[in-house]
Structures are given as C-alpha cells and as structure tokens.
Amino acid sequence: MLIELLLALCLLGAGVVFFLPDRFAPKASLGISLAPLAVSLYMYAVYDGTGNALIDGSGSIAFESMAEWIAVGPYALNWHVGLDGVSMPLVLLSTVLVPLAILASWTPIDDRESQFYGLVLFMEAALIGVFAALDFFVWFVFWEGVLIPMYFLIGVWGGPRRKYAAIKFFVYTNVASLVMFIGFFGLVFGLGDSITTLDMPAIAGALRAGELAALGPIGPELLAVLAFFAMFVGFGVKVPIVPFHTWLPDAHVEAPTPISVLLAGVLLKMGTYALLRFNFTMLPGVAQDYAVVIAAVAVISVIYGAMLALAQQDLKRIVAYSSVSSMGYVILGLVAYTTYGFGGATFQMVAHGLISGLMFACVGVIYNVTHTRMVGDMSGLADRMPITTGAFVAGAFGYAGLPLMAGFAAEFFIFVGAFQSTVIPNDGMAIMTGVAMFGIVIVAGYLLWAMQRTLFGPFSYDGDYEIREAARHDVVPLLTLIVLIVALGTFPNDIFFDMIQDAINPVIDMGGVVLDYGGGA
C-alpha cells in the first residue's frame, strides 16, 4: 500500500494547500512534498522487484496491489498499481523534483500561492500515478489528470503570452491522447475475447502471444503497425519528437521556471515512459521491423533540435530545444533494442530530468536577479553571481557528457547499446548512431556559446536591477541537483543502471520471440 499512501501524501496535501492563506502556502507545500519523498526514498531502499512488470512470469513486481473496482461492457476495469526498475527511478525522480521545483518558486511566485502550490501537489500525485499504474485506465486517469494542473500553472501564473502557450499545450497533447487512445483500443478489440481486462500486463501477454486478430477489414498484422504508429505520435507529441515539437518551447519560454523544471525533469519523461511500455514492450515485432524509419526520426531529433537550440537567444528556448535533442537520443536507445540501449535509454530519461531540471533552476535564478533571459541583455555575471555560474557550468557539462556526470553514463550506455544493435541490416543502426553523436558537439558548442556569453568576459548588464548571488532557497535546488547528477554520473550502475536491466531484460528476451502478428481467432 506505499503506492497507495504516496498518491493520498500529495492528494491530500494539495488539498489541504489549496485552501491554505497563500502567507502559509510556500513551506506549508515544501513541508507536505518531503513526505513524499520519504516514503520514496524508503520504497527505493527496500525495492525488491526483480523483472519486467507487463511481462508475467519475468519475476516479481514491487508494492504491487489489485483490487477489482468496476465493469464497463466486457471489460473489468481495476485498481492496478506496482513498480518495477524502469518505475522506481522515475517516481523517485518525480517526488525529488517537486520539493526543488517548490524551493525554487519561492522568490517569482508571489499572487494567488495557495492555488500554485496545490496544483504542484495535484500534478505530483498524477505523475507518480503515470508511472506506477498497471490498469490501461487507471493509467489513462492519470496521464490525462497532469494536463489540468499543467495548463493551468502556464495558463495563470506564466509568462505575456501564457493563454496561448497554454492552449497550444493542452490542444496538442489532447490531441495526441486521443490518437494514442484510437490506436490502444485498436489492439484491445483486435484481442476480441482472448481479453475480459485493461489489465496491462494482460493486454501486453497476448500480444506477445500472437492472439490479435482482425478487426472488420483490417488483418491483423495491419492493424498492429496502425496501432504502433498511432501510439508512437500521441507519445511522441509528449516526449516531443521531431515535428511534433513546436509546443514545447512556447510552453517552456511563458511557463514560470520552476514549472519548466517539471516540465522538461518529469513531463517529457511521460511520453518516453509510454513508448517503452506500450510500443517496444507490447508490439517489439512492429518495433523492429520499422527500425529504420524510428531511428531516423531519433537522429532527425537529435541534429536538428541542437541546431534550433543554437540559433536561439533566449535562454530558456536553449535549454528547451537541448531537451528535444536528449530525448531524441533516448528513442534511439530504445528502437537499438539491445540491453545497453534500453537500459540507457530509461538511464537517460533520470539523468535528463536531473540536468534539464538543474539548467532551468540557473536560468530561473539569473532571470530572478536580472530580469532577463536575452543573451545579448548580460555577460560577465560570474563575479557577483558565482554559485549560479557554478552551477550553469555544471548543468551545461552534463549536457554534453562530461565523464563522471549523469549525462555521459546515459549517452555511454545508449551508444554502446547502439553500436551492438542488429535491428537494421548493414550496420544501418552503427551509422545513425554516428551521425546523432555529432549532437553533443552542436550541445557543446551552442552551451559553451551561451556561457561564455552570460556568464563570462567584461561584466555588462543592460538593465536597473542590483546583480547579486541568488538566495538560500534558491541556492539549495542548484546544489542538491548537483550532487545527485555527479553521484549518478559515478556510481550509475549501485544506483539505478542494475535495477534497471532486471526490468528491461525480459523485453529484450522476448523481443525475438514474437515479430510477428496474428492467428488469434
């Protein structure tokens, strides 16, 4: 029942906050986010599940539970939660980030408090529920449920152009789910009777049996590859890849920063997330045989959001396209489809949401003392702004995977994966993953640009406030990031790399053993 008392901690205390005088709002919500954290970093220290939790049979699953709840049609729709080594490290990477991102609101949230931070809660809790659910409806509850407090968090307390970022926002990911949710049903009435459940596992067991069938006109085999597809762009719209990207930097730029942190640390990491479960777990056979036209679109990804990254001149925008980059190279760890690719891949997606998180904490901070992101606006900030800078440097070297960093542990594991992946004859996989490698030289030379720039040279600013070093409460976000992406970087497999290959071998396993669909009745 952890799972159960870690969703009731943030419910309960985003209910609890939301109607707080907003004077109590900002440590009231910092005080009821460590409870989270608690139990998480409690359930970290006893995990003990050992396998892959859609796959039945790979081993056990931890804090699973399972109460029947209700029937619609021919189907039970139940209360199905548990985690498994691609979960773990990212609820624990969820109720990390929430505490920050809250510390860090404290100096640019000043109206209407009470309701901001009972939102944060209100989101954590649906994230932590994205992650953890095994029912397709239960998951689909929470999936949709971080929208409502997301559109509201850019729509109310963001930047000039918030109704717009905020709109282009829910229009493009409720769009996506729905698409999603076309190609997901797709596949349950393809099962026909072979499926009485949304159970996930369930759903992923035949699959992998072969028991899809046709629906009306459509064979079986067709109606996979539409149903793949179909998920693979309402996930992607979330991860967001290539060309489904154009949301991310308008919600980035208006979105207050520590929201940004949420967005590109935990948010994104819904669609990869997805992707891992749904397309490469329940349908590897459509997976594989497309190979080459999901590669591309990771090292389009990779290539081009590096090179809008470097064309921009804001710093949030910059921050924002590296993160289209990233997770372009977390697609290309899991179409690899070998252990060192998932494994990166799912590694990645922690290491980018620590990273991501700690540059848009600087950007926030330096924005908070110069009221400004344009690089053009600043330079030479490092004298009076020397923790800041320290951390800016940090976060831009775990961009471009400095060794003993989490960024260089996550790219090592993907790339290696990749150079070993025999998905696409002829070393087809080998060369894409070269020419996505020159990614982290576009990320090195636009992070050091952007560096050298704000941070470093003659001290120049182009605005009326004092520039000064940031405070406490902002500092401790900057450093407690720090420390975890150095410890990840140096210790990746004690930490998470281990756990993870027990959850993601049983799908590389079974990858071979079902390529293709069909036969069912």
Given for the second form:
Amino acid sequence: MLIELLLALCLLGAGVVFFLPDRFAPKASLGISLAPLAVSLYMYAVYDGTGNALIDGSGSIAFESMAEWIAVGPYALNWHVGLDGVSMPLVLLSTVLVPLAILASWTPIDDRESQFYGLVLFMEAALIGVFAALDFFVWFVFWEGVLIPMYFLIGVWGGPRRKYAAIKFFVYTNVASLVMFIGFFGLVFGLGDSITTLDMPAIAGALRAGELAALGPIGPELLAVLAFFAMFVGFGVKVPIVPFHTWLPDAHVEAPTPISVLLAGVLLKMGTYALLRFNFTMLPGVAQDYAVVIAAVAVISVIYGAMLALAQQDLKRIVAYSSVSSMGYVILGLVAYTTYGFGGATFQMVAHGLISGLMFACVGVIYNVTHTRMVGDMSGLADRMPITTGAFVAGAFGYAGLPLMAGFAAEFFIFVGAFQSTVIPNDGMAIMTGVAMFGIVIVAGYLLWAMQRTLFGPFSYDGDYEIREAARHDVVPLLTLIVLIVALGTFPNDIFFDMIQDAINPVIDMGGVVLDYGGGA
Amino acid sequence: MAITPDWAAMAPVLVLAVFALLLFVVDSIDPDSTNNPLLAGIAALGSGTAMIVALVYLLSGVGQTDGAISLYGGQLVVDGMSLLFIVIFTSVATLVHVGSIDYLADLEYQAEYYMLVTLATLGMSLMATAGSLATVFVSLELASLPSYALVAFLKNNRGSVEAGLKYFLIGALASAIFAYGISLVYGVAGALNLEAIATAVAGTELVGILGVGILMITMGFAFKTASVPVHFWAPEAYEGAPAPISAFISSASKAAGFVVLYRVFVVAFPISAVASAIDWVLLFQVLAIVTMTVGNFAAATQENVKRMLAYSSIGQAGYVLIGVAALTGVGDQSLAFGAGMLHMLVYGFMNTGAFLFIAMGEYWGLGRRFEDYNGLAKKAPVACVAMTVFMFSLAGLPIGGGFLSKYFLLLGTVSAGVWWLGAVLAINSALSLFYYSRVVKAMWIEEPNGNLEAIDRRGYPSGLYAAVIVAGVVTVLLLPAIGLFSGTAFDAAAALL
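If the one shown is the form predicted on its own, what is the structure of the form predicted together with its partner chain?
Let's see the whole complex now, leading with the same chain.
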C-alpha cells in the first residue's frame, strides 16, 4: 500500500495547497512534498524486489498491489502497481526533485502561488503513477495526467511566449500519446483471446511468447513492426528524439525555471522509461531487427542536439538542447541490448535527471539575480556569485562526464554496453558508438565556452540589478543536487546499479530467444 | 392489464409525477409566488428523491437479476438500461433545479419553470421505460412540449423566443414524421409493442413500407438526439435558451432520445429480422461518422462559447451513435452498446456542468465569446477548476469519467469489428481538444480584459456554484468509480441484445 500512500500524499497535498492562501503556499507545499520523499526513501530502504516487473517468473515485484477495477467486456482493467529495479530509482528521482523544484520556485513565483504549488504536487502524483503502474489503463491515466498540470505551469507562469509554448507542448505530446495508443492497441487486438486484461506483464508475456496473430489484413510480423514504430514515435516525442524535439526548447525556455527542472529531470524520462518497458521489453525482436535505424536516430540526436546547443545564446536554451543529446545516449544504451547498455540507459535517466536539474536550477538562480539569460549580457559573475558558479561548474563537469560524477558512470556503462553489443553486424554498433562519443567533446565545448563567457573573465553586466550571491533557499537545491550527483557517481553499484541490473537482466536473457513473431497465427 | 405489485418499479417516475403536481398546488395557492428557494427546493427534492430511488433500484438489481419487469402488458418496461437513464435524467434535472435558483431570481413564472422541467424529466423517464411505440410517442411528446416552452422562457429576449419557435416548428415536424413512421410500421406489423413488432416483421413481405417506416422513425430520433441531418436546430436552441435549460436539453433530452433509439432498434427492429428492409446498422454508421465530424468541425470554428458547446454536443451525439452503429452481429457488441450508455451517464454530468458554468457567466453578464472568459480563474478559481474538468473530460483526457467512457467506445468498436469507426472517434477526439482547451486557456492563461468587475457587483451565485461543483466532483469521481455502473451497463446491453 506504500505506492498508494505516495499517490495519496501528493494528491491530498495538492488539494490542500490549492485552497491555501497564497502566502502560506510555498512553505506548506515544501513541507507536504517532504512526506512523499520520506515515504520513498523508506521504500528504497526496505526495497526487496527482484527481477523485472514485466517478465513473469523472473522474480518478485516490490510494493505490488492489485485490485479489481472495471470489467469491460472481454478486458478487465485492474488497479495494478508495483516497483522493480528500473522504476524504483525513477520514483525516488521524482520525489527528490519535486521538493527541490518547490524550493527553487520561492523566488521567481510571486503570482497565484497556491495554484502553482498545487499543480506541482498534482504532477508529482502523476509522475509517480507513470513509473509505478503495471496496468496499461492505469498507466495511461497517469501518463496523460502529467500533461494537464504541465500545460498550466507553462501557460500561466511561463515567459513571454508561454501561450505558444504551452499549446505546442500540449498538442505535440497529446498527438504523440494518440499515436502510441493506437500502436499499443494494435498489439492488444492482435493478441486476440490470449489476453483478458490490459495488465502489462500479461501483455508482455503473451507478446514474448509469440502469440501475436494477424489483425485483419495485417500479418503478425508487420503488425509488430507497425506497433513498434507507432509506440516509438509516440514515446520519442516525449524523450525527445530528433526530429520530434522542436517542442522542447520552446517549452523549456518559456517554462518557469523550477518547472524546467522537473521537465528535464523527470518528464523526459517518461519517454525513455516507456520505450524500455514497451518497445524494448515487449517487442525485443523488432527492436533488434531495426537496431540500425534506432541507433542512427540515437546518434543523430546526440550530435545534432549538441550542435544546436553550441549555437545558442540563451543559457537556458543551451541546457535545454543538451537534454536532446543526453537522451540520445539513453536510446543508444537501450538499442545496444546488453546488460551494461540497458543498465547504463536506466542509470543515465536518473543521472541526467539530477544533472540537468542542477543546470536548470543554476540558470534559474543566475536569472533571479541578473534578470537575463543571454550569454552576451553578462560576464565575470564568479566573483560575486561564487557558490552558484561552483554549482554551475560542477553541473557542467557532470554533463561532460567527469569521473566520480553520476554522468560519468552512466555514460561509461552505456558506452561499454554499446561496444559489447552485437545487434548490428560487423561492429556497426561500435562505429556508431564511436561517433556518439564525439558528442561529449561538443558538450564539453559548449558548456566550457558558455561558462567562460558568463561566469569568468572581467566583470561586466548590462542591467540594473545588484549582482550578489543568491538567497539561501535558492542555493540549497544546488548543493543537495551536487551531493547526490557525486554520491551516485562514486558508488553507482551500491546505490542503484545493482538494483537496475537485477531488473534488466531478465529482459536481456530472453532477448535472444524471441526474434520472430507469428507463432500464434 | 391489472396493476400488479410490480408497479413499485415505476416509483422514480411516480415520484416525479407527485412533485410536479405538488408544484401545481403551490402555484395555485400563490400564483405570483416569487419564493424561488421554496419552489426550487420542492423541484430539486422531487428530482433528487427520484434519483435516489432509481439509484437504489439500479444498484440492488431491480429489473436486472430476475429479468426486466414488464408493466401494463409490456407498455412499460423497467430494466437496467431504463433505470440507468432515469438516474441520468433525474441527476441532470436536480443540478438544473439547484442551478436555476440564482438564474431565475429576477424572472417571472418561476413555479411554471420548475414544473415544466419536472414534467419534461417525467416524460424522459417514461421514454426510458417505454415498451411500445405508443408509449414512446406519448412520452416523447411529454418530454418535448415542456422543452419548447422552456427554450422560449425568456419571453422578452428575441433570441430565446426565436430559438423556442424554431425548436418547436422543427420538433413538430419531426413528431409528425415520427408518428407517420410509427403508423407505417404498425401497418406492416399490426402491433405497437416492441417485442411483438420484432416477431411480426421477421419475414414480412412488406419490406418497402417497413423500410420507409424505420427511416422515418430514425429521423424522429435523430431530431431528438440532435444528430445530423436534423441537428441544425440545436445550436440555435441551445444558444437562445436560458443556460440551465441548454444544459437540460443538451444532456437529459439527448440522453432520452438515445435510450429510446437504443431500445426501439434493438428490441423492435433486430437487424437480423429487418436487414432485407433496411440496413440500419450501415445507416447509423454513416450517421455516426457524419455527426461526429460535422459537430466537431463546426465547434472548432465558433467564437461563442455557448455555440461551441452546442456544436460539440452534436459531436458527442456522434460518439454515442456508435453504440448502435457497432451492432454488426460480429464479435462482442454489448461492449459498444454498454459504452454508449456509460458515455451518456458521464456526459450527463460533464455537459450539464459546462452549461451551468455558462449560466454563471450569463448571471455575471460576462458575455459569451471566448475572450469574455479571459482571466476568470483569478476571480473564481474553484468554478474554473470545475469547468477545466468538464472541458478536459469532454475532450477525453483522464481527469474525469469522459476519458474512460470514450475509451470503452473505442474498445467496443474494435471488438465489434468496426475499428474504422473507432479511428474516426479517436481523430475527432483529438481535434476536440483544440476547441475545448480554448476555454481553459482563456480562463487560466489569458489576462483579464476588464469585464470581471461585474462579478464583484453581482456576487457569487451559491446555487449555481453548488451545482457546478457537484457536477465537477461527480465527473472526477466517475473516473475511479465508473465500475459501479459499468457492470450494470454492460449487463443491460447484453440482456437487450
């Protein structure tokens, strides 16, 4: 019942905060958001799951609960939630980032505060639900439920072009959900009578057992491929992968900075998490057949995202585009189809959540003080904002993969996994990985260049505000994140990686067995 | 034809009748009464009691566990479907009564207003239980005549009177066509009882007359449910009518049309028996697609929120038509059929709530265009949350029961083998998000343009507020709790098919 407790705390908290007077909302919401954090830390401490939640017989799911909900004709929709080694770190990531984002909102948010913080807590519930749900319908409710608060958070409290960005975000991701939905239901109906629920483990099991049959004129093999790519596009928009990334810079730049923290930190992970759960776990055969295409998309995302970041003048845009390239690494790790690839990809989801959260929080702090984000408008801030500068440098090093930081561990795992991979013949995967690794050089390039122009050098500033170190509540999130990033980079195995490996090994073990479909026709 | 103890099954309808008469008595004692809370209280108590009785019956299995209860030789039938729809009508009526307290404050003929709403609800409840074409026609008229008067209730307002006239003229024409259709069917079958018709028409040689008769009856229902091609009265009537009446007609009256349509076509004209005369499944497939698409595209081009809602409710009618359009005889059809009923249930709350919100806007004198709602969330955040729930739930986002009922329809189309209907539904649904979110955007994201002072001047209407919030809460609760009704709906569907 702990997952239900988490959800209830967030939802009830959201309701309470929504009705509070504005002046109490910031502190109340911070206090409330500590409760789910405490619960999730407790869950992490007592976590006893083994194996993968979607693969029956591979182990046991932690905190699992199941209740009958609705019977719709031949399909039963049940409340089914639980955590395995892939979802536990992401739930923890969500509950850690939300209090930090709330803290980072105290300075910039000064209008309709109770509504703002209420929506943030509402979104936290939806995010946790996405990672915990094991029934497709429950999962989809939470998945779509994330869009609604995000739409308002960007549209009401965002920058000058917030209306455009909010609508673009909403339309893009909603259409993507529809495409994904159609793809997934193609699979469900293709499975026909062999499943009677929309339970994700049951569907994954049936698909992996090769029970997919023809759907009308579409044969099982083609159906699997079509569904795979419908889902790939649907999730890819959320990731986002090139060429579906254009909503992201708009949403990031217009969103209030603490919301950018959550957007980059957790929301994008919904896409990669879903890719891992649906595409790579349920349809491993198709994923391996089309590995070249997917790996190419990943490499393009890495390089192109980094190049775009290099060309930006707005600090926030630089960080926003860097997400495109970091998420490209996640896709690369997934398509490698090795323990290290999958594990590194999952690890990178958490690591990037923390690092990009740190970077956005730094940009937010700098903006709160200087009221500008343009690289050309300021330089030499380091003397007057030493803590923020230090945090920015730490974040940049994390991005660039400095050893002992979370980003290094994640990217190292991904590259090892990708080099070991045999999904593309003739060392194709190794060549692609080599190209993708070049992305790190560009990352280091644009981050160092941006820092050199804004933080270091002689002081100059085109603006009317006094430049001084940010308030204490603005700095706390930065330092917390640095501690977490270093901890994760120093002890990756002890903290998450063992847990992750345990959950993804069953996916790998069965990956080679099922390469074709059509047994059920 | 003796009255059996089973008449107790009609208790919800009888309660409505008693309270309608009670309003008569009150009005006779004090004809010029403007004791609005008393009148609204009586009316709301009546519809509320009827709703509770129907709900208790529904959940305790009256007419479902032991089969449908047939009264007066099959003239009236109480089963799961009729009780479910009576719950819809009476809850919509209760919300409308409560919401009308503020709306009617300065108007005359208050007792008549509540009486007409109660009588129309009575007519609709009878429609839900009608077991023969005779009772269908009588109850349809009982539901329609008060509606015509209610649409024209603002007699000093040209829009309202014009809408009432238009509604009445088209309604009269539809009734005439409907009655003529009934007579043709009677000519073929020699019976008006729905089950007797089914036996009589199987293997009849008069297929031409039967086909024309069914077609004419379809037109009557299409009018009542505001489906294409006789939908054009709806935007005018909904826009001109007092907003609580728009809520009432677009939710309850439409649902009433659907319940009769469902019963008549499934019981009296089973497709296996009348396929040689007319393939009404194909007919409804075409109607469903056209209705969805026309309604949604027209809604997307509106600048007036009330008109947008009116056209969108035409689009929603198209979704519900899927319930009969999926009766292809292939696969599991009870799924789509039951999903249609469930969608009407959720729709009853979300659409009524949305129109009552518009009524609040009219109460404040905000105006009716999208930009007139700009920044409203700053002044009335709770009502705006409720409106946001209605809009997103109507669009099919998982914030209310509309999400589930729509996806049940989608599942239903696929299991009945008409997946392309489901595809049209999905595309239309995605399109609808565009215009529904315009309202949300105006309320929350746009800056106020200076017309919100009227709110301070007139204060907050407590009755309307209560009704809107109750509708919002129920819409949200129907997301987790739809299981309470889904079993009944699917069982009722399976029992009828």
